[in-house]
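Next up is one chain by itself, shown in structure tokens, the form predicted on its own.
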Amino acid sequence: MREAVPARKGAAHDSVSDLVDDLLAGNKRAAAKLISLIEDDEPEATDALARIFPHTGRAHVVGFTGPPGVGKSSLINRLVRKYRSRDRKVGVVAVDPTSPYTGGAVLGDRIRMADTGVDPGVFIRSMATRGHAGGLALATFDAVRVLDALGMDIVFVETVGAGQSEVEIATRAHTTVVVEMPMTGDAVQTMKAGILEIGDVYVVNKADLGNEDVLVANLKFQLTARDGWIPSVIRTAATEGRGIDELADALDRHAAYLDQTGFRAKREVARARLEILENAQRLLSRRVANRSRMGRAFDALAEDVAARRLDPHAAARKLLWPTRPREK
């Protein structure tokens, strides 16, 4: 790796170019600035992402989901140490609920992970959901790409823990880890939740509390193969460091399985489809929100729908295809 240099100053376009060059040289400050551009939805972010994209696709992305309080941050903290001992560079994107006052993240994962954050082979960033449902910030996986281009070998994404509806991470990550804990009624809730269908690895954390056998047995009984992979169930006590070796080994086994079977490429295509649609929706929303020609057409269509001259479905088709012949 060539020596990193501080990000240089200049015009907006040159600044983005310089930041990306510094990022590719391993400059963590450049990574932080680029993620801020992305998170704040600055105009330069699109240019930055276009420059970064060819240098991505190498990091293994692991998503962590599960109810609040099960110890996801503690597990990730331990895993960061474990992977660093295996000479792997690690990135972490921790998605937090949005502060109603500042719009920023409020849980402070970087504080909880402070002892690993000073490692030059580790990069940790908290991001706010800003009201986005599903437990992920809209910019989360653009930030993951920044860390990928920075040279991280593995990137952990921690979701906010929104409960049963939090399954979005499975459409994004290469490996999805579902974390539960005993003695909280989760054995019953897990049977009802869609999370039984999304996990590649299941963790019963806080095993030091006892009574984890029931939850482990219920999980093993209910789990079915996903893409031919039978999920592992790992017992851990993150505060004591128990089960971390086994969890890291399970993550590595799943990564190897994806490569050997070709499922990694299939998941990449599925994620690409989703991201194309999301970006198309975002671009459409922006165009109708401003006073462009499409924005004015949108206002006119809204008036037609409100006056019952046009139904919403027909209006949507007319917005997308204004010159398309009327369907018979």
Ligand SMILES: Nc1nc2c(ncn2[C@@H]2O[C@H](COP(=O)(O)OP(=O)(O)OP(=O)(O)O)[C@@H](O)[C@H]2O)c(=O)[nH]1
Contents of the next structure:
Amino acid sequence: MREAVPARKGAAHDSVSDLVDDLLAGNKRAAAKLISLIEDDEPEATDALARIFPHTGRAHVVGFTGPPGVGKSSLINRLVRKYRSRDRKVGVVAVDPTSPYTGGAVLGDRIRMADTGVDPGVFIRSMATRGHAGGLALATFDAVRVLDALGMDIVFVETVGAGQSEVEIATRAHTTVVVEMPMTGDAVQTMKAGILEIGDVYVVNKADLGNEDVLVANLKFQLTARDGWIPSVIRTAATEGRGIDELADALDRHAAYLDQTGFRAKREVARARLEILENAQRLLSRRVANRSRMGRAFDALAEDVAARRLDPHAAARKLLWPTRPREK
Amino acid sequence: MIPIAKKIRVLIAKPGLDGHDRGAKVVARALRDAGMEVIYTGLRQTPEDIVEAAIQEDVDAIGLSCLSGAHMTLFPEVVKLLKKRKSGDILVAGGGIIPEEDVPKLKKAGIKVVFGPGTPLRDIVAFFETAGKGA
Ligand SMILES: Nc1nc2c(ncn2[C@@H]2O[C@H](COP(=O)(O)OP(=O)(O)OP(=O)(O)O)[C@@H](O)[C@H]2O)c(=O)[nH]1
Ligand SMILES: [Mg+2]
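Right, the form predicted on its own is done; let's see the coordinates for the form predicted in complex with this ligand.
Shown next: the complete complex, the earlier chain at its head.
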């Protein structure tokens, strides 16, 4: 593992409050610097997030998951242009895996999103997982918040598309898009376990290759309602731009459904619960690693457990509630 | 694995019209193997595209690869646009088939370093490592 490098030079010169002011004025450089601060877990990140948070909550967040190479980036590229033609500002956060051996990453999603060029209404950020399991990076949804505060109307999140990413993205995004593609030959057209429960919109991409009817029929047969919403199944050919209007319409219909039924608010609360817990866990991990009182208590408890004076469950309770050892 | 903070981020881009990106890809992989995050943007990017991507990705440095012979206009243009966007702190390196006599001119135009064909990958990696450390 490599040693840490100092903060990027630019960020060091800008104060957090200036950066946030610039962000709220629509400055992309400020948005990028703030995302880096958060991603690098700089000391200023907490302050930055606290300042940004009141200006978020307007963007509709759409998560994309699906196996590697299925066409997620190509679809997002087309959707970005579609939404721009509908005069909406679009943000993208695209996640690729960090190599567990070197800690490095090649982030290639931008190759497929090159059409947007220098459009002022588009912001694309590539992100490596940096060891976070689940097909997303720890900072992914904080980056989404930055883009929300930058004034983006819709933000697309592309996951790594492997492992448990499906589950995590579905708890974070307002709308979850599951992308699949037809398999050739006699391959059984079945889905990975769990995938049928998490999508709001299912896309059968690469329809130009043919053989998509079996998969579409299979999906329609197996899908069940989530929050009272029966998932849409859309055929696309991203490289030709086919089915993109239908896909954008399906995304808009789902967004409207969430608003009309109150499920948007429900999803926000579910996400807040998750985020509070996650942050609490992170704070706890950091506290016990410190030379704080809690850190010393943690070390002592570890000695007790190793010497069989205390079991690990009791030790955990004692760590959290040192004065009330019986609390659950 | 414990999540790692702070990474050197590098944009590898190919301005111009030539379609050869093998060299760019080899460099991208070498930088990844050295622990950096490499954003690869693909072929035929304009200087405007490259600068926009570099700003959004908040990279420490840009590696430009050009085999078409248009480096004398494309490379300095990237440096100029970066300065215009208050991002002159992003270092720019150039590579490709670049005649010896062009190197001083490119350096004068703000290209930090020029890698000719046959430059050991080790040297290229070392440059971006120092770039990331704010040198
Ligand atoms: N024939 C065909 N090819 C497509 C289609 N959509 C994407 N592709 C191709 O499939 C390959 C992968 O596309 P991407 O958009 O990069 O797929 P992805 O899901 O983002 O891939 P990862 O990010 O690596 O997981 C590229 O070569 C695309 O050109 C399509 O509708 N039809
Ligand atoms: Mg992709």
